[in-house]
Amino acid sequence: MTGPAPRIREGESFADLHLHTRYSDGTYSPKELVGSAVANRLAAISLTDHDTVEGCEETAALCAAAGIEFITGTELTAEHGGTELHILGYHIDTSSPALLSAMGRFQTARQERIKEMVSRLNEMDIPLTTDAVMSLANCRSPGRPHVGLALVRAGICASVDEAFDRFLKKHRPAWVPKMLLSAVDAISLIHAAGGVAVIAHPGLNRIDSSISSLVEAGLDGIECLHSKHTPVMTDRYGALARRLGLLITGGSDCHGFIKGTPLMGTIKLPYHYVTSLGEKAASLAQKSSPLTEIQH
């Protein structure tokens, strides 16, 4: 296939696969999410919260009262070759025993992240708790957005965005590293969770030159369409993923309000490589094998 992407067919209905909610760093419940779902008049979503899938059976079962076709999923925080960057997790089995495992050691990582960066504000005289974080949180995967929004709520940032250039930001002074798995292995834990793994956003972490490794680890796609691509980065992107016989997919990366304005309805996926992406999910699962839990 030749041609820039998003290639739209007459009638063509739309997709939103990257999409957060309170589970991770979002603020939408999961049914919130769906009402803007419906509102957007999208025919399929998927929810990809970070390290998790605490979401997916509420917002499954909400989406087929709805009416939309619901796709499990996630975003793995990984690296390659010293960069950080996301894989997306698509159709996993959300009872897989090694995800779940692995899942487990990522939400404890979090957590005690939290606690780190909370301990850095404290040498700095803030009268910040942990509690007071996770209590927001109030999820399995907490994230700097939460410690942010505590610190509006506690009066000491007037928005999340000044709390990051405060404070959060890598190189301010309670930024706190990420426990990274390796790309390689996030690929693997998809598969053996019987998901198809996407590259996130490439635009935003440049990781081109990485891509072909990438895919003789066994990547299956690239996010080609979201919010902070440019119609240049989409464009190239779309080239790139049919050169390397890979997927196309997208989505907004909505966090419902952390930020501002809500982002659904800013990418709209046409439906068939929703079904591209549903084919290659059948087709791997008939492949796939167990595989023992990853060990650090």
Given for the second form:
Amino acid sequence: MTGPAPRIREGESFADLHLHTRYSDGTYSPKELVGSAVANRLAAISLTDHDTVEGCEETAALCAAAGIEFITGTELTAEHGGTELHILGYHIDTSSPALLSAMGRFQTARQERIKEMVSRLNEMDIPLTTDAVMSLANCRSPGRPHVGLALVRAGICASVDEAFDRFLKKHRPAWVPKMLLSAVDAISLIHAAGGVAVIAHPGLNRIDSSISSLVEAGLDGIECLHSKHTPVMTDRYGALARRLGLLITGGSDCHGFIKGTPLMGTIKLPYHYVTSLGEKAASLAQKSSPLTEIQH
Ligand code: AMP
Ligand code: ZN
Ligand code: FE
Ligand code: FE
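Next, report the structure of the form predicted together with adenosine monophosphate (AMP); the form predicted alone has already been given.
Once more the chain from above appears, this time first in line as the rest of the complex follows.
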């Protein structure tokens, strides 16, 4: 069962399962996001804002009106063996108390981190204020791209990319480490919320050696298709997912206009992977149902 991931079945529709809105560091509102999904003729989308599920309800309603299937989602920031990685949660119950309380803690830590980044910039005589960043972010889950955008708006950097290169990238002067959940706990949290746990863009995080231990911790899938994966990475992770019996997912990781041209439409996940994802969510729900335990 190894070999490259099958691409497209005849007559098949497509999905994008990795998207951000203004509820984290994207520039699209849910309405603009769904408008773009319609323009790209997508059959299904998931909203995977960083450490929040706030935009899901609004996006679900807009998708229902537009005839697009909506899958609840989030992208949790985590670490494994000292390396940052991102875990996508799909089909999660967005009212799960455990999930919401963990997210509340991450959001507070993100807000504190913004203050710390601004104070480091101030120490370099860069006159940015926390209020300027927070009012621009206008969300509970602010991140480095908001600081980057504020630096652009203040005329200090020409682009968000330049802001990352000069100040915000790891080990640059305004970089502040993030509160990171262990990847094992992130997977448990997603499962506790009835969801399916998928490792995001593994090609960008150098975490290949961790995948087998994440599978032991319950990882359900690999995001093989991603806008920053090369075709070689896509095929390699597709083969790995098949070998390990994991789901294959994919998405553009579109953040709207924050980093230039929106990426929606650059990744087209064949719909049968969406079907498999839904089947997995249903089987996990059945396994955790007390009724099933009694029947056994
Ligand atoms: P944070 O969660 O605050 O650490 O910010 C992560 C976000 O910053 C992600 O959406 C990344 O796509 C974006 N990002 C990370 N590195 C860079 C970079 N070098 N240039 C532009 N954006 C970046
Ligand atoms: Zn982001
Ligand atoms: Fe990510
Ligand atoms: Fe993302």
